[in-house]
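Single chain ahead, written as structure tokens, the form predicted on its own.
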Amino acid sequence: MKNIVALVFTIVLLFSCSCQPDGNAGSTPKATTSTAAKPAPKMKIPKFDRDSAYQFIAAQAAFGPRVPNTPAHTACKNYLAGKLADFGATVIEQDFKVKAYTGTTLNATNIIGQFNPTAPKRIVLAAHWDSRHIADYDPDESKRKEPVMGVDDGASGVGVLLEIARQLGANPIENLGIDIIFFDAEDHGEGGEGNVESWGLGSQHWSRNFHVSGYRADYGILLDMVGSKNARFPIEGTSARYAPNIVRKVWRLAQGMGYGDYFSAQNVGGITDDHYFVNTIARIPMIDIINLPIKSDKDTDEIFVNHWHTTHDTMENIDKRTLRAVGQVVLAVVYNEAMGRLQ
């Protein structure tokens, strides 16, 4: 995952607002029936069960490293699709070919979960679910070549997202359509600076093809590496740079949650991940929730946790409290959206 942009995004959040016309002037108005929008439905925000969110990290863990052209990543994507349907997904398989960085062709899957298809007002909800091929940050140079687990970078927001599938399929919601993204090989990145384009690669082909013709979302939240103990989630440059309103809409709602320790206010360097690709190929806002535990903004030799890229990217690093904290505030975001209250 990730190369570091060198820039330092200036956050500006703008409030808007908008003006609606009179309307003609001198017209008469009809006494008939009432063209006015039918207000947003009441719904309950349904509580995120972070037992089961675990439960569909280990899961995806059991399968072993989900590096592509494996059986251990076909057997996953199997899973994942299947958990979508019996949560009630419509869900699309996006079989693509694509060329790494190594000169190996992947064998590549995006998995998108429907939820009310045919809803014109959309978010996307997304979080890769391959694992890297290589662990090139392992403290053990002998182990550098070795794949990587990838429970934290990447099963973790997977696994936040089946919950919220699973409580969206219990809770319907009528109002507002969500497409469930699992991106595919985001992590197969050559590693260093310079060479962006050869990470998210399952990201930069649905962004270029979509999985519907002419589809539109009004914008997309991203997780990654959100299940780790003593999380930190902190403004990152890139979702502020193009996203700044959804930036303001989901901090907000989290610190007012109480869920302020996770959803710090400071402002960090933009990152290289699959929401850079949705912003700027696919034109649809998306923020990042990462997990970002550095000091200050230059402190970038501590950009990413200590697990990353390493073997012991493994379930001992998953904190159940972490997954509750980002799992509540997106179903949170995704309710209050569909009631009109997300401001």
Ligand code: AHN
Second form
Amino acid sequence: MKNIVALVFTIVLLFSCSCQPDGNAGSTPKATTSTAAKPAPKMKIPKFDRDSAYQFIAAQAAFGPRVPNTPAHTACKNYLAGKLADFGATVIEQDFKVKAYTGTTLNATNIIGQFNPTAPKRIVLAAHWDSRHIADYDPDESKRKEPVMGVDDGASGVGVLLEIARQLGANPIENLGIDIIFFDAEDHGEGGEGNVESWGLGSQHWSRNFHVSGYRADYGILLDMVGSKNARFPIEGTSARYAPNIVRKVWRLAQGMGYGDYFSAQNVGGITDDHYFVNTIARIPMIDIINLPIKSDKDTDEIFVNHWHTTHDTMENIDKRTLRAVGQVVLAVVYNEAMGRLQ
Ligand code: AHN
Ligand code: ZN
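Return the form predicted in complex with this ligand of this protein as a structure block, the form predicted on its own having already been given.
Zooming out: every chain and molecule, the one shown earlier first.
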């Protein structure tokens, strides 16, 4: 019954905006009374192009592992900043130096692409763009000191957001600002029982040093590992704790759009990801859309996908249907929000 209500709700949402051409050509002008509020702008929700997102992921993978202090990392940074600029964003590269748990000082950069930079109502869309320095969960012990390709873990979220940036450039929104943030140095943390603060160094830096002073956003959506076949995005504990209303509206919309197999209503334990720092330091409510599959392999208590932090996190795991599910849901959130159609 709840599903039917959600489905009807979303069908109304989707069709009420996609059938209305801009300018209302051919329709009778509607009478408006002088007391009526300014009507919300009418916009079509663009179609998320999964092939385009896939290409953006392949382009990142082609640089090799994007580990801070390597040429591949610098080359990928320039690629990402260039793409955001091509799509019409105002781009800020927030450079910073930070000491990793290993003792190495990382030269890192958060990449921010602003759409409608002056709009007071804003949403953050984020993913991390660095890849992990070590494959410490590789099944082959001899490979555990190699860096990871970080295709699902990193590049997938960035690829989906680049496609969303492309759509924002081609289909401008009104009354809403979007900040796409590619956090650096998320994945240079200490494994095992290591310190939580050794992870998410870019999001910690940004949360203490916004790219514009006095910055505020209504809420944020983090994408992490959004590319795998049969991905499952349950309600993750840190999101549920700090941003329950955002979880509710995103999952309700996703389930109504027919993506309930991906956007599972299951609640799972909280994890430390970039959203933890944005929630606790910046105090901007941020959810994490992250693949936490049901593990059939009971020998491990690891909650992440099997290729997580291994040398097998490569393009082979990417399924375009998963990219589209996530991308279309996030686009629907953004455009419905801009039209004032989400509570
Ligand atoms: C920890 O393992 C502490 N956090 C997981 C966050 C993460 C790493 N996401 C992708 N890579
Ligand atoms: Zn990782």
